[in-house]
Every structure is written in structure tokens, then in C-alpha cells.
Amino acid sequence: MKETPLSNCERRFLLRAVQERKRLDGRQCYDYRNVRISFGADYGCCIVELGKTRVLGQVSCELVPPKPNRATEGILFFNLELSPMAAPAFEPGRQSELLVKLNRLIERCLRNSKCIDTESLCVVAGEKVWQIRVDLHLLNHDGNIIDAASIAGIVALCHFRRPDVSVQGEEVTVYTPEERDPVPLSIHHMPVCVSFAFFQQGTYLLVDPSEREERVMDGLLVIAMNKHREICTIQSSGGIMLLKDQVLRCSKITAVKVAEITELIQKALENDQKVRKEGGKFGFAESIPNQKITAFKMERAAVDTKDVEEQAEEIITKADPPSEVFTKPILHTRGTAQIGEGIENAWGDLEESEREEAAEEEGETDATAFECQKMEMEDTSIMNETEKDEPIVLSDSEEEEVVILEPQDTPKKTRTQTNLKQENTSKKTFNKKRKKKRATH
């Protein structure tokens, strides 16, 4: 399914908002969306929410033979999947150009930056090493996939615990979590990606673009950095020419955002470890009641219900006194009542044009009443003539025979169809005009 294109009106509206330093979600140009981190019941499973963009990270491990050219280093493997659940434009089982670009950027950010000590993953040199696999699944797409995926990847790696092993001669023993506590990975630093969207050939800059802003942007700059202000990778796409000052300004903004995100990750990991030691609810068991997984949690405004009566009394005292109102009903006639003095009906005053129309309608009603009376008189005369016992003669011109029929019973009073139609239409018009007259008065 192809992506629904933006209309020209939406495109112009978004570009005009960028020029006026405004965004659809109310953020400023350099503001980052809220980052939320929740962990699963097992180690190495987490969900990262960047606004409405949601990524699930899962880390697994197994013992495999090492690569021939690196016999003493473990293996890191990253895989990002864009499912149709995240957006209808993503097709299952097909590697799009966007997916290939995102996978390469994540590998450069997390593997090539040497954030994980791969030599500590070696069990037996040249024979067995740990292979760490990081699977990232995009659950919902609302822009800036790379930032959410990089945060989910590094959080899942920091949260993961591999089984403990022991080597006795050529025998390798892998212990279960019940036998020995799992061992965390050796992580040197935490690189985080920050994306910048450029508009009108670099004139305007936005941090953390949303999905609609990505559609109208001219270019994208992604900078991966750790809290020590070390740039791990940098990538520019879109074919825009950036000046040195623009890149330096983006790097300064990245340093501030990365420091905030790293502090948030460390707090989330500490809280999860504390809750696991205490034995309380942790992971998705705590997240499901708060609707962090199944649905987007709506932020509710806090309402202070303290001293409500005192505040109400203050508002009443400061307000203007009410106007005089008659609480007792005034009974005009039996069965009717009115609250208050009442005012004369302003609808009774007609304008000159309305008066002329009312006079014309009165003349028409008189004429129609006269016509109705005349038609009734004619109908009665016709009925009197038919009541007489006169024979009815029927003739046929072809056979030239005359048949005389004498009615045995007197016929009932009947009216012609034309007279009935005229009478009905005249009565309808008369009733309509009478209703209009009553409404005006």
C-alpha cells in the first residue's frame, strides 16, 4: 500500500508554520518530544516511546564459532523491522530503501562506535564466542524512527544479562539464572542519535521532526553522540548543502539533548533494578494497567479539589449581585403561569411590507371563501336535479339502437371529480392562509 500523499494545502500550511517558528504539536524549534522507557519481564526487553513513535527492543544471545579474522571477539548483530502495524505504507517481507538506510545507520551508531566490549564476549578463543542479536520492531510510526530505534537499542543492551559460563579444559558449562546470576554486558558509552530537519535549503531547522514534517523537509542531518561529547557518526541526506556553522550549531544542540536522554536512561535502569530487588511489579506487568502498551496514555490535567467551598464563596462574593427576579409566579388564567414580570411580545409589531402582505392575504381569503360558497351552491343544485326520477338514455351511433334504463332506486348523492379537486385545493389554501394569519398575529 502506497503512502498517502500530502495535499498542496497541507504542504503550504506546514511550510508556512515552519517559517513562523510554529509546529503542529505546540513544540518550539529545538524541543524534543517526551521519551518514555518501559521494560519487560525478561532482561533485554524494552519499549521506547518518542512522542507517538514506539519501538520494541529485544536482545538475545547464543554461543557460536567466531569469525576467522577475529577469533577473540564476539559478534554483534542488529536488525530493524518496519511492520505494516506501524504504518500502512510498510510492506512485510520486503527491504525498502528506508529500511536499508536505517539498519546501516544503527550499525554505525552502536557497533562501529565500539560502545560494547566485544572481547569480553569471548569464551574460548577461536572456538566459542557470544553472539548478541538486537531485534528492533517499529510498533507505531510518527516520525524520527532512527532516534527512537537508537535509544531502544542501547537501552536493551544495557538492560540485558547473558548467562554465566565456566570453562574446565575443553568443557564449557552454561549456567541457568537459578544456578548463577546472569552477567551484564560490558558497555563503554551510550551513543544516541539526534535528527535535524532542514527546510528551504537550510534556512530553517527543526529538532526531532514528526512524520508530517519529514514529508515536507528538504534534508535530514543525523548526529550520534555520547555524553562525553564524542561524535560517533554523522550522516546527511537530502542533497542539501550545509555550512560549517550550521553543523557546529547542530552538534551543540545534540550534546545537550544526549546528556538529557542519557540521564533519563540511567534513571530508568536504576528504578527497574530497584523494583526487581524489592520483588514488586516490574516490566510490562506495571505498564499494562497504565495503558502504556495497548494504547496511548492520555495525559490528564491535575485538578486540585482542596478548599473548593472556600474558593466558591470567594467567587460568589466577588461576582456582581444578581438582578431583581420575581420568584412567585403570576397567574393570568387558570392553568397558566409566568415567572417574572414578562415583556410585551415584540413579534406583534409588523413592518409596512408585512402589513401589506397581511392585507393582501385577507383579501385572498375572502375571495376563496366566496368561491367555496358558490361551488357548494352549484353542487347542491346538481344533486337536486339528479334526484328526480328521469330515465337515462344511452345511444350507440354504430348500431343505432336506443336503450332506456329506468333506475329502480334513487341514486346516491355524488359529485364530479373536478368539483371535488377544486374544493379540496381551495380548502387547503384557505387553511394555510388562516395559519399564516394566526402566526403573524
Contents of the next structure:
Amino acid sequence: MKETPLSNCERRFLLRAVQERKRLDGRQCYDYRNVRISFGADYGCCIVELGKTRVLGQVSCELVPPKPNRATEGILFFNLELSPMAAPAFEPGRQSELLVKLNRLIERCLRNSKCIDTESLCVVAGEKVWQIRVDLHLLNHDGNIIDAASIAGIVALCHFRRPDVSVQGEEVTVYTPEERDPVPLSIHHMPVCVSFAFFQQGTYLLVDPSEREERVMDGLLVIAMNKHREICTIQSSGGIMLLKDQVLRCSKITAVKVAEITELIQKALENDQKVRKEGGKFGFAESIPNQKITAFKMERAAVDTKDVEEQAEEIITKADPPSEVFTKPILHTRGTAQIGEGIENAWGDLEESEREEAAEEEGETDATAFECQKMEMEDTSIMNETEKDEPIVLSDSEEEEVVILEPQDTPKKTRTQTNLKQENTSKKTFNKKRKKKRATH
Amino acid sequence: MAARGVPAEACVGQVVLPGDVLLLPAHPDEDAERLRLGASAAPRGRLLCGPGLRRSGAGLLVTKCGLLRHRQAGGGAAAGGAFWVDSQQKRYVPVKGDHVIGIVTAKAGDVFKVDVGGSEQASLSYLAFEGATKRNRPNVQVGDLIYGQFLVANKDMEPEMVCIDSSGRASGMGVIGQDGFLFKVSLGLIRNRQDV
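Please give the other form, namely the form predicted in complex with the partner chain, since only the form predicted alone has been shown so far.
All chains and molecules follow, beginning with the one already shown.
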């Protein structure tokens, strides 16, 4: 299925929010979302939730012949899958760029860092070694897959127990879990990935981007580090140019975050260990809370309302006052009423623009217009005088005024008028006259 | 069929499950023998069978679980009352007459493709805006938000939407302004707000 497109207003809003150092879920720029680790009933199975992003990790092992050029080392195999459950855009069986990139990052982070002692996985040199397979499934995509996946991977490896093996001469005995307790893997250190999203060519940065923030970011920097402050992997994608001190700052932030996450992982592992030893209930069924559908329940998000009042006042003072609403009808004559002014008459516009065009052609704009008006005023005064003496002929013609476009030449104007009242000839009166005329007719 | 149905009025406001049969109230004046002399409103009981219900024989068969709702017979033409089931659903299915906000994904000749959250993208003709003519095209870019209503929406065809109402006026529909933010809420909340 095609991905839901990101609308322009969402993009604008998110970028503006980043500029004001605000995030949609109320976090600070360097805050991580809540990390929740839960274990399954089997050893080596865990689910890591980073906010709403969920990754399931499962570790399994198998005895296989080793690689020819590495006869005494075990084999590690990592596989991350983007399940269609996670987002409608993920289709099964389609190898997308994102998938390849994530898989490579996980491999570099967990295999190339030598966090697992592969020599200890050797059973019989050259013949039998353990192949440890780590399967990571993305169950829900809400941004920052790589962090959640790396945590799931290392937690699953720490949690896993492989069957105990004893070698006596040529004989190799693999004990079942009932015969001898399974043995944990030998893990040197725990690398964890931390992602940084950059906006505006590196000016603004956010830690642990959510899905919306990922869509509008310029570039991504991923640093994998362990709690001893050793960088295991570092990768920058998106093509942004980062300055040296930006990268250094990010690595310092990573050190802090990784320390916190590692502590969380240790605590989770210890808790699970304790529960299993005491014989209590363990597994996913216990750790998944009873979620009932409640219509009005929602998680509280802290909202910063420091300067809300000032902003509101600013908006109110700057806004235009609401336009006057005509509620009372104006009664012209019996049976004809008018509410409001209506839209501007387009015909009137046409004549005005023609007159202006003609005036501009002659090269004088304001002066001519003013003269026009002056001349009309003069004419009206002349008309007034003649009114009193001679009888007025009211013409039945529909045309109100014949305006001559070159007022400088002819002083006289012929005008047919049906109204005795004289007003200044502006555009509005044009319309008012027309309306009044219609009323009388 | 073994189980007898329950009268529909008795279940209004209660939870019904798929497979329940609801009996419709029998009309008192459906006596075939006697001819009526005065003019009585011919199909008085034209009942509207809403979402989650299906006609089966003399009654209604429930196909979704939820609360049964009923609207009384309104005045005017056809309404003989309506029954429907209010159910929770995550996926949106376009329905004719629904007002929706969509995101423009493509311009294909004379038609915009709009993503409305359903299985298919809706098509919106550029003439379906207020004051739009062949010369005067509306100013719509890819990624803009559109508020419109569905003209055609059934499960077999791609839905069509328009941004004018039946009298040709926009009445609030059209391209939504540039500032602001779009967020998703649950369908249940929208249905609640619609009734208010």
C-alpha cells in the first residue's frame, strides 16, 4: 500500500515547531521516549517498546560447520524484518532501501563491535560451532526503528541461554535443558544505538525522532556506543554536512543516554532473572497490561503554557475587528428592502477601469481623475441653477450617465439624469443611484 | 431457522451481536382485505436500514457488534425511521455524503487524486470548486488539504468527492488554509461529535 502522504501544512508546522524548540509530544530536544523491556517465556525472546515503536527480538542457536576461513569462531546472523503490521507502507517480500540500511547498521553495531565472544561459541574446531541467529521483527513503526532494534538485539542476546556442551576426546555431548541448565552467551559489552535528527542543515537537532519528525528531517546521525564510552558505530545519512563540534556534542549526548539505557537493560534482566528463580510467573502474558477500551482515557502529556496568555492577547490585538454585520433591512419603498451592500457591481468596475486606463494613456492619472471629478461637480452646480428656472425633462432612458473619456477637451457634458438629488459621483453612488432608480421604477 | 427474533424496539440502546435477528414492528394498516377509502400516506413504514444491519425476510439481521440505535420517523417525505448499529472501527470506509479532509497526492489531468484514509484514493475534479471554470482553475497543489464531501462512495468503485454542495456553493468546503496542523482521531470520536 502506498504511504499516507505528508501534507504541506504538517511539514510547515513541524519545522516551525522545531525552530521554536517544541516537539509534538511535549518532549525536550534531548529527551528519549519511554523505554519498556518485557521478556517472553523462552530464553532469548523479548519485546522492546520505545514510545509506540515496538520491536520483537528472538535468538536461537544451531550447531553448524564453521566458515572455512574462520574455523574456530562461531557464526552470528542478524535479520531485521519490517512487518506489514508496523506500517501500511511496508510490504512483505519487498527489499526496500530502508530495510537494507537498517540491517547493515544492526550488523555493524552488534557484529563488528565484537560484543559477543565468538571464540567461546566453538565446539569442535573446524567441525562444529554454534550459529547464533538473532531475528528482529518490527511490530509498530512510530519512528526511530534503529534504536529500538539495537536495544532489542542486545537484550535478547543477553537474555539467551544456549544448551550446555561437553567435549570428551572425539565425543561431543549436547545436553538438553532438563539435563543441565543452559548457559548464557559470553558478552563483553552492550552497544546501543542513539539517533539524532537534523533540521535546517544542522542548525537544530532532535534526539529520538518520532515518525512525523523523521519525515521532515534533513539528515540522520546514528552513534552506537557502550557504557564505557567506546564508539562502536557511527553513521551519517541524508547528505547533510556536520561540523566537527556538532559530532562531538552528539557523542557526548550519546554517552549520557547510553548510560541510562544500559542501566535500564541491566535492571530489566535482573528482574526477569529474579522472577524465574523465585518460580513466579514470567512471560509476555504477565507483562502485557490489561488494556480496556475506554473512550475518554488518554495519557497525559505535559504542555508548556508559560506564555500562552501573552500570545493570546497579541493575537487578539493584532487581528482585524470583525466586519460589521448588517442585520436591519433598509426599506426603499413598500415591498422592497435591502440587507447589506452585496458584492461590488462588476459592471461599475469595468467602467472605472476603462476610465482609469484612458487617463493613464494620456499620461496623467491622479490629476485627470481629480479634474474629472471637479468638472462633474461644476457641471452639477450648473445643473442646479438651471433646475430652478426651466422645467426638467425626465428621460426614460436606462442610461444614467454618459461619461466622455477625454474630459479636458469638452467642457460641456451631456447627461441624462433621472434623479433630482445631486451627489458626488463616486463609484458607490453609481450603484446607489442604480438601486434607487430600480426602486422607483 | 430455529431462533425467533427479538422486536427491534426492545433492543434500542443495547448491545447486539452479529447473527441477532430483529423483528420490525408490523404495520396495523396492512390489512390486505379491506380497501381504504381515504387517501393515506402510501409507504408510511419506509424504514432505513443503516450500517451494521441487513434485511432478512421480515426483519433485520445484525452484521456488526455494537449498540443499536433508532431515529424516529421524521416529517416530510420518506422517513419511516431508521435503525443502525454504532460500532467501533479502526478502518475508515468512505460513505456517500460524509464530509472529509483529504490530502492531495497527485494531479492527473483534470482530476486531483486525494488521500482520504480509505482503501482507495478519491478523485476530485477541478471543476468541483465554487467559481471554477475551465479557464479559472482552483489553486491546488500537491500536499494541500481539502475539505469536501463524497458524491459517490461504494465499495466497488473509487470514491469521488466534490467541494461544493448541491446548490453550487462552497459552504466551507475547498482548500484549507496554509497554517495549522492535521492530526488523526478515532472514528468513534468523530461519530460522537457528528450526532451532537
